[in-house]
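Given as C-alpha cells, the chain that follows is alone and in the form predicted alone.
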Amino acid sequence: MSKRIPSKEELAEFREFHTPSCGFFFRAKKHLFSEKSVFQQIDVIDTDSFGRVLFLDGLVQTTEKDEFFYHEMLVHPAMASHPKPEEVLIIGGGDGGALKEVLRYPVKSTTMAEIDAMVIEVCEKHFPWLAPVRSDERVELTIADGSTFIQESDREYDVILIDSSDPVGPSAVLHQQEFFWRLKDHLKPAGIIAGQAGSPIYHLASLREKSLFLSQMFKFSFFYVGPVPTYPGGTWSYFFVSDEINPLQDAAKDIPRGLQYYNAEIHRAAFSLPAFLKKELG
C-alpha cells in the first residue's frame, strides 16, 4: 500500500513568533479567508487540533477548542463581582466571545465598540457564536474606534470590558491612560472596569505600565491570571479595577450554569498572583 502524500494545503503552517527564536505554529488543514481589512490582516484557518483559529496581523486571536478560557475569565470575575450588571460596554471584541459570555446575564444592554466590521462578517460567517448573539434584542452594535466612541458618548455603563488586541496598531491606544480616564467618566458608582492585559512572561513592561497608573486612578486596583492554551506563553493577565467593588469580598455572586472553566474557586484562585508577578507588579 502506498504512503498518501499530504496536499500542499495539508501542509500549509501559520507561526506566531512571540520572540524572534521561538513562538506557536498551527498546521492548516484548510484556508478558509485570507484578506487585508481597512486595519489588518485577517485570517481564519482550520486545524485538527484546535478547529477553526482567527489570526490578526499573524497573530492569534481565538481558537474553537479554547476560546472558553479567555473569554470566561474576561468577564465573568467582573461581571459576577458586580450586584446588578445592567449596562455593559464591549470594547473590541469583534469575534463574539465576549458578547456571547456577558449575555448569559439578565442585563438590560450590552454596546459593543468594534473599529474593524470585517472582523465581526468573517467571524459570524465562521464561528458557531456569533450569529445567535448578534440576533439577541439586548445588543446594540457599533462600528467604531473604542477611543472615539467613549470620548463622544454620554452614558454610563455598570460594567466596562475591554477586549481589545496587543498594543500595536488601531489598538495601543485602548492601553493608555488617557482612555482610561474616559473610561472611567462613564463608569456608575459602582462601576467596573476589566480587560485583557497581555502575558506575564513577554509582556511584563506593560504590566508594570498598566499596574502603576491603574493603582492611582482607582481605588481598588488588582491583576489576575488564567490559562490560555493559544496565547503566548500559556498563561494570560487580566486587570479588574473600580472605586466600589472589590473582588476578593465581593465576589462570585449568581455564576451562570454552563461554564467550562470559571467558577467562585477558579475566581479566588485567580488573584492570587505567583510570586515573580507580584515581585513585578509591586
Ligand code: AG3
The other form holds:
Amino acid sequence: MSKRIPSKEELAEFREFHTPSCGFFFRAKKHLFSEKSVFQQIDVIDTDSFGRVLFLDGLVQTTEKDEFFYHEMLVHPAMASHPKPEEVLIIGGGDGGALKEVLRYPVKSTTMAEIDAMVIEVCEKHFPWLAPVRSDERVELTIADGSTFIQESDREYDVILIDSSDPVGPSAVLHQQEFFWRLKDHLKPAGIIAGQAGSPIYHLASLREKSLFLSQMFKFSFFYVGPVPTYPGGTWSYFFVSDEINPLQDAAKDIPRGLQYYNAEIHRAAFSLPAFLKKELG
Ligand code: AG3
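Form predicted alone done, so how does the form predicted together with this ligand look?
Next comes the full complex, this chain leading.
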C-alpha cells in the first residue's frame, strides 16, 4: 500500500478543531509567524478569505476581515451604555482590537493588562490596528496576569472589559467567580463589566455557571449574542453586569461614528436571546 503524500496546499492548511469531528480550516498563503511564548503557541497566517489570522494554541483569536464583529460587540454595548466612561480597563486583548474600539470614546485612560508580551509584539507587526493605538497617550500597557493585576491594583474603573480566550487553559481563571469578586472591588459605583462568554453551543456549561454567579453578584446581569464568522459555532456570547446601569434602559446614546457592526438597533437586538439559551440561563 502506498502512502499518500499530502500536497503542498494541504500542508499549508490551518485547522481549529471545534470537536474531534468538526472544525474550521484556512488555507494559508503565508505562515508569517510561529513561535512558542512562555504561555502559548502563537501563529499568524495570511489567507485569501480572511486576511491575516491570529491563532493562540491552535484557537482562532482574530482575523483581519471579521475582527469587527467581535471587538465592536465586546466593547460598545458597555461603553455606549455608560454615561461617562473615563477610566477603562481591558483584561487580555493583547491583539489591540478591543483597545482601538475603546479609544473611539473620549476616555481619560485605558489600561490593558495582557499576560503575554509576545502577543502584543507579534500583533503590532502583523495587524494594522495595533501600532497606531499603542502610541495613544491615553493607553497604559501592562504585562500581567489579569487576575493578579486587579488584586494588586489600587484603582477603580468605569468600564472593565474581559477579552479572554476560551474557558480552558491559561484563560480559565478569567471565567471564574473569584476573579469577578476582585473585579467588582475595583469598579466605580456606576461601573460596568463586560466580556466574552464563549460559544452558546460549545461552552454552555461555563455560560450556565457564569450566569448563576453573576446574577447573584450584580443587580443587572445580562447576556447578549452576536455573530463571529470564524469562531466556533459562528455565534458568540458576551456578558454585561452592573449595579446601576441597565443596558436596555440606559443604552446607546453617543455611538461613535464609523462602526461596521454595532448600532442602536443591534444593541437592543443582541440582548434578545434565542429560546434554548434563555431557558439554559434562566
Ligand atoms: N478572544 C476570544 C477568542 C475566543 C475564540 N475561541 C476559539 N477560537 N475557540 C479573542 C481575542 C481577540 N481580541
